[in-house]
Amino acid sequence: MIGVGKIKQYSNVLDKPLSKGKQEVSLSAFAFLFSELVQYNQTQVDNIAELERRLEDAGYAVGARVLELLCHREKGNRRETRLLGILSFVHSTVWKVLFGKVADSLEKGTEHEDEYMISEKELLVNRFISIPKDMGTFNCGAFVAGIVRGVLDGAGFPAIVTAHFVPVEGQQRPRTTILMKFAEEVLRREARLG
């Protein structure tokens, strides 16, 4: 019985390997915590734009940590250096870790060279939120926009990231689009890399 029941002993907690652990969080727990985050921030602000900014700031901190974790786990501490590489990473890997599936679409803006969009039919953070009429165009997708901005900034691709509702014909709920407008330095670097 060689090796049966033996557990490798680690002298230091920092020597233990990072396990992937349980990959899923209860949807009801997430919905409850997120609604509390929105309600708390709603009591701290006077207008919708400020509420969306606070949600984006909270998402930014999450995005920075998600980037570190995924670069360590998935990429062996390597980061993307090309624009399309980081967009693909956000669209597929980050989205799959956060929402359990790849985003519905990744598109390049037609009007501006520096704009890209990730679209989602039913973004998880908007799924269980009912918006009162007095809050108008409030979009909880600002939290996800903050996550995306945190990932992009941490990877060296500064961008202005915003969330927008886009009405879809034949559907009651609009689709959410995360719009990424990259800084001029990113486009210059991309052109230089060829």
Contents of the next structure:
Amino acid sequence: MIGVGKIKQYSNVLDKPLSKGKQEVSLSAFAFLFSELVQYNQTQVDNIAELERRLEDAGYAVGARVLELLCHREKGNRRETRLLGILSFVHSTVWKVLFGKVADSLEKGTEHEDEYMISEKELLVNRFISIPKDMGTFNCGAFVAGIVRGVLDGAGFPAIVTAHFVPVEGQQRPRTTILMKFAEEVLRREARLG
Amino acid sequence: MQFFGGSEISPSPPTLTVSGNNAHMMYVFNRNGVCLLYREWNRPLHTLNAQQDHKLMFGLLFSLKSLTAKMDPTSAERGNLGVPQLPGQGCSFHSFRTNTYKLSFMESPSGIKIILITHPKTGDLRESLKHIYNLYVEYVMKNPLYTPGTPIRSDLFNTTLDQYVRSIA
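Please move on to the form predicted together with its partner chain, as the form predicted on its own is already shown.
Okay, now the whole complex, with that chain kicking things off.
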């Protein structure tokens, strides 16, 4: 081919250098793809809880890979061992790479020691989605909860992560909170590390 | 049409309410005639029940579109009256005005018809209708919990639409 450019062709895709890739992706393209993901899962399940679980599992796969990629790209192969470290990694780095901005806030739960919350005015995945009344508390943010769970699990901080709508007075659309409940062993390890 | 006997016989145009929306009603139909959305902000007179009203509106616009395309003096080809037209074929009809209201119409290439009924002094609403179509694409088509071809039940779409219509001059 004439004028194909200076791109070196690699015989094995694993030999290609890991580039930073395109920084911007079309929002509409993502919205349609995500919409199709939700619709496909809707046809496979009978109830809302199962649908949320499937979205979470899809997100888990993304989270595991995002962790590897970001550790290589951004942090020079360093590994987070402390709870606060991994939380701020998720809150800033992961959010920046996935959604283009850092998360709105990171809070520690008041009732339980093992709960932390990342909250966001409106999740990118939920931007065009309006839940009808008969679907109750279904939240497509379960996908993002799955991503966070994948990242935390891969980093050695097993947790149960869920997405919730929190109504805010004065605002039409409720805020979304990603609630992370860490396993016993994480807290014990934290306590031991001092 | 001339009304004999002065202005007290013909109904005068409605005055703009300060607080309410400037638009009276809005319909959205798909290409099969299913009414996807009917919003009403200011409609004092109801003559028919909802089903008949929608069918009447759809039928009216379908015929009007067909008629205006066939009567086009600038187009060379003339099919027979009654031959169905594809969306976008022939000249496009966009509004009609009476002394009490103005009806603005827009049809997208996919057959989605948006009809907005406002007070008679409204200017050209084509840009507004395009914007409403944009809102439709964003909040309805990108919503995985909506099945195309069924009536729209999205709160987000309704609220954004109300806000936008309130801002149309």
